[in-house]
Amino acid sequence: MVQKYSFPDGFWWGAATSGPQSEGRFHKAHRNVFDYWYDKDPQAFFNQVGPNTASNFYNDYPQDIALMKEIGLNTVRTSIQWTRLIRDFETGETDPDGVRFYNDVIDTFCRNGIRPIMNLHHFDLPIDLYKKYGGWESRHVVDLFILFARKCFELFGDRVKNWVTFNEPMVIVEGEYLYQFHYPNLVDGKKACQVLYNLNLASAGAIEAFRKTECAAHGGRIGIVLNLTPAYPRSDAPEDVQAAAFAEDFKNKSFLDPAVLGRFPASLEKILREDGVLWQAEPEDLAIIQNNRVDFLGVNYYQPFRAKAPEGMFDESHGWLPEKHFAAYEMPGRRMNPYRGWEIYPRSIYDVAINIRDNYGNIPWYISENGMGVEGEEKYRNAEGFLEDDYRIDFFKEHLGWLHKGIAEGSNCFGFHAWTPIDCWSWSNAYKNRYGFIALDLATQKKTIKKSGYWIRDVIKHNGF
């Protein structure tokens, strides 16, 4: 066998997660807005199902883990849940049996050979602090965000040596003030807008924290992960050119230019500014956004974003929106994964690692997440019960061809990790489409190792495939 991609010594192979995906909600001290979406209204879950057993992880996260081994990954990252560790968010006090559990699993990926990197927010609001304070809209939700993330590193930090600060924070932005996919489901522009400036805040603020511990003092590393989603114009016609660089300033450089270089796009501030939709900001804000910048990215790349001018007056029914300045194209011909709606081009993850290359100082990153969600994946199954998911292998080395070569023309990748290791459940979406490296028997809770798990596990072992 000819081997044609071979990856830098010391790569991280493996797959993320998080808590409210996984965990279930068993023993949790408060809700988050997924867990009170789902009690107030089952209807918007595919197929009702909720997050109350998820995956189970919190009651089989030994042999769960045991199997993450088996398939060879080096790394995992998941989230601890706000909901589970804390009891009182305002004075940081903490959950006993929250903090008994993040330690066991902590402990149990090290004693495997796993290193553990712990994001600190996945999409999991308490609900609490949104009814109060109205969530990712007030500077106090952010302070004692900081609060926690304190708290994470108080306690997990001599284990814990790499960490996240957020997961998707546009996702936050567009489902839950733009486009109503997440709870509370608004669609108001100038909020997203804050919620977007509170997010990069909140962000600065706990990597501010980080840095006066003993972890950040011995050599830990603190970042944040983005979904990127390269927007591409329509044509090279100068309004069509303009619509996606005004998607590319909204979608990603105003998570990822505060993140690495230390400031707002100029360009997305003039025009946030003139449309009457730019965040209020305190004096101090900026420095702490300047002087707290990530020591390391994690890029979500699933998909592209193609841009075009806007076609006739826009609506100003819902007030400001995005859209004002451009609209989606869908390209002809485009390849798509039909059960995601997601149109696949692998190309970009190369795009991704030259911009970060040659745009962000070639700070050091890892594709964070990267899959194939796909429904009723259980027709795959061959006689023996054997679930044969090419498909799925196919995507990932179409995408790691790309990733290698960017890195063999110098960008600072060192690591790919698939979404997800074990199947898990995904928001609205439930179970609906299935990406695990592992599978899971819904009614049973019982996890078998997929084609794709066999084949991670080979690519593993030699760097490369």
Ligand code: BG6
The other form holds:
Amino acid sequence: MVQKYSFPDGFWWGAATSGPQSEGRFHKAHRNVFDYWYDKDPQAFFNQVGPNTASNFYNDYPQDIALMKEIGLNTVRTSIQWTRLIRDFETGETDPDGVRFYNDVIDTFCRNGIRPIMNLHHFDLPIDLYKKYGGWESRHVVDLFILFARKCFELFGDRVKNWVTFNEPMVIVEGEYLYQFHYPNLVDGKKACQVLYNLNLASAGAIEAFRKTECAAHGGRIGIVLNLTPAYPRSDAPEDVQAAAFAEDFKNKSFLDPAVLGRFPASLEKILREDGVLWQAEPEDLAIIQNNRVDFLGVNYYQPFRAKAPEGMFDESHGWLPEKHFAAYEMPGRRMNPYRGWEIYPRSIYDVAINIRDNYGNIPWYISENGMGVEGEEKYRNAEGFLEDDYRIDFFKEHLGWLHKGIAEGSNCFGFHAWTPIDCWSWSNAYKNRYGFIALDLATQKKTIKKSGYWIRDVIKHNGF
Ligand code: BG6
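For comparison with the form predicted on its own, produce the structure of the form predicted in complex with the ligand.
The next block holds the full complex; its first chain is the one shown before.
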């Protein structure tokens, strides 16, 4: 068969997961916000399944990594849990079992020929730092995060050459402070803006710390992973175009611009200032953000954002919200993933590629997550018990096709990671929707390769399909 899509040499083919979604809580010194929320209110989680065992990576990592090797992945991203590695947040004293665990995980990846990409924060703020300081609302927490990051670089930077400061910081802003899907489930637009700012500062501060390490001196790189949801207007009418422009500023450029260009979009600052919700900044911050831009960018792409002009007067009862300037538009006929409720629009990957090429200096970047969560996958097992997830293969083929076009037109993309290697715990959706190349039987913790796992192995072998 003739290969239609070939990817650049050295392309990263892999998958991403995170500490809190895969490890389980075994031997952790502290609780993160999700651990705490689950202990307090298990009803808030699908089938009341929490993060206690997750996919048991804490105990199973040698076998799990062997399975990842079996399906050919050359790179895998996971995250170091602040609540596992650090015993004392204020001094940065480490937890011996946490250090042992991450050392072993990193060594096992390396021994299996899989390059580990280590992320420092995947929504897993220590609950103590929320209770004591208000979490990301506080600059002290920004400093504590930088201390934790420094520890990670010192401990693991001899083997980990690719670091990520944050996964989807915008989701922290939206989940914790606007739309109530992460603890503490607040609706507070002003705090949301401050948190957005503090997260940018924390990322830049961690990059500054990284640049002083041996790892950076020997070619190590550091980036950020952003969930980009390209904003498309409902129509060419100026009100819709303006609504989409604000959505793009608030949802995407608020992290993309500081990370890559070293500054916030002036148009965003202007509107937030007029609305009286602009963040508090210290004079020295600007230089930190400007001088500590990322070496590379990870883009999690799942869905676009379709915007229309807001209808009627803005409801002030919850204070300021970004919806003062846009409303979500449900485009008739859009293709949906009904399980997750997300639109499927593969062309956006191409739009992202061209946007990065033209407006972000063609910085090296990769797709750090893309995938399709499906409920009730067990019904797709054939008579031999083999899980035939052809819909997932088709989903990836379409997205990779558009990514390939972007690369062919000069976008500097160096890899593609699926979400996720092994079915993992999905926050309040728990194990409702499955995303993995490898299936997890929750009752037995047995892990088996799906059809998509063998498919990706073939793609990796041929560096294309
Ligand atoms: C991304 C996150 O938003 O999407 C992951 O980085 C998450 O943590 C994944 O699991 C899939 O989303 P969800 O909400 O279905 O788990």
